[in-house]
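What follows is one chain in structure tokens, specifically the form predicted alone.
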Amino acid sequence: MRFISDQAGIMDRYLREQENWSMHLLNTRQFILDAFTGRNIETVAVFGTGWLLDLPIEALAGKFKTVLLVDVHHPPQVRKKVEPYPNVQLFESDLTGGGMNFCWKLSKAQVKSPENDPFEEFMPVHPELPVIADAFISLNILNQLDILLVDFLKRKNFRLNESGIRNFRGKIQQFHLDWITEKPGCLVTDIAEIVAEPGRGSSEKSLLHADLPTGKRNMEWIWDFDLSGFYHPDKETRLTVRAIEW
């Protein structure tokens, strides 16, 4: 489904931009650094960890009893970086809520839906994680967690309308909102795409499908994501990123 060459993907981007990057990084690291001042937080759990080049894991290390890291797929490069820390944990899984289960299914007609919206059945659910914790953080990972199981389909010729696709990726994000809502937690995540053609002028669309939440703690800023043309050819891709805490 491609959620390992996409995270491979990334690596590769960052080495093209990593210039470009480095505010966006630096921007990410340091909310998450100042997360939780003066609340009790021994346990923290870390959705869409990906290279940790935006999370500072020894920080974290140092500052809570267990931090456990959550996603797909943990690179060997990863593992190898935190073997240092022996209360840092690496945990895999499916963080769409079963999307991933249920899309694949959908591209091999095992799922019966109705025919005028294929994921009405589609319900999410949590992941058991191995800790229990005190609060949520989310990397970068909201947006991504309904555009490439889109994609998949797609690949897959699997027939989507837009309302259906517009409510499939609304309950993946609002599931994700609620779960990581119900304790402290801080959130950093995409809003929009703008791309930029020279001598053609930009245009902007919405990365959201679900309201976030409100935060006692906001910031925004924009991410020049791919100035280099690769991700939409010979055009600059800029993110308007947006940070929360509660």
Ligand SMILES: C[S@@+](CC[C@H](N)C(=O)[O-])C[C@H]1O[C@@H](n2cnc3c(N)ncnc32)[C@H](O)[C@@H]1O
Given for the second form:
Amino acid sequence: MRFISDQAGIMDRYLREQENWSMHLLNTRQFILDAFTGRNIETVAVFGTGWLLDLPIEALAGKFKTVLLVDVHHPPQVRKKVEPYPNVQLFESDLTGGGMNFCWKLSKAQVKSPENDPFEEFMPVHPELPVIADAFISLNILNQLDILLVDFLKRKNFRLNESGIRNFRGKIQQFHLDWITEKPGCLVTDIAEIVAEPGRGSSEKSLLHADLPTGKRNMEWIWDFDLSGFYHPDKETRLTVRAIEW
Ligand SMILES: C[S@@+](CC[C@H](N)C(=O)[O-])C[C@H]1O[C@@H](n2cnc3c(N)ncnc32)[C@H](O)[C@@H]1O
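Requested next: the structure of the form predicted together with the ligand (the form predicted alone having been shown above).
After this comes the whole thing, all chains and molecules, with the earlier chain placed first.
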């Protein structure tokens, strides 16, 4: 389903845009470092850890008794990187609560353009984690959860009507937000994409399909995501990022 090549694509883009990404990565790490002050948290689960670009792993390993890193795939370099920290555990799981399996089955269906909304049947279920977390950190993953699945179905020529897609995106994002807000936590996520064509102005698209929690600490910044014109050919892509702790 190209999850691994998408992850490799993140590293390629980071290497191209390193300087442009530095403020975003610094802001994310600092927001996480400042989280959970004065709260009795021993075990924290972090969702969407990828390459750990935006996670202060050494500080977290020193601060908490157990740190669980969850992603659909942990690259070998990350496995190596966390070896010195015996209290850091890695776990691979589908954080949509079954969306991958559901979309895989849809892609194999005979009927590629169903009359009814096929996503009505999707009922996400919390993946079982190997530890009981006292707190959750959602790390630049919220909209990746729906985007990667919808893109997969489109590549497989599965015909989707716009309202069905919107409902599916909303269901996936709401499931994630409901889950992580069951406990103390923080979330860092891009909420809008701003695409600028030099000399021709810019357009903005929301990436949110569910309501974010209000939280007790909030921050917002712009991430210079792709200024080399690879993501949208010959255009500059920036993302508005929101960080929330509750
Ligand atoms: C934009 S990246 C976040 C950046 C990441 N923290 C880093 O430093 O590389 C999103 C991460 O979410 C993971 N991901 C996307 N969909 C997922 C899913 N359904 N279940 C688990 N992980 C998923 C990807 O593998 C990727 O590592």
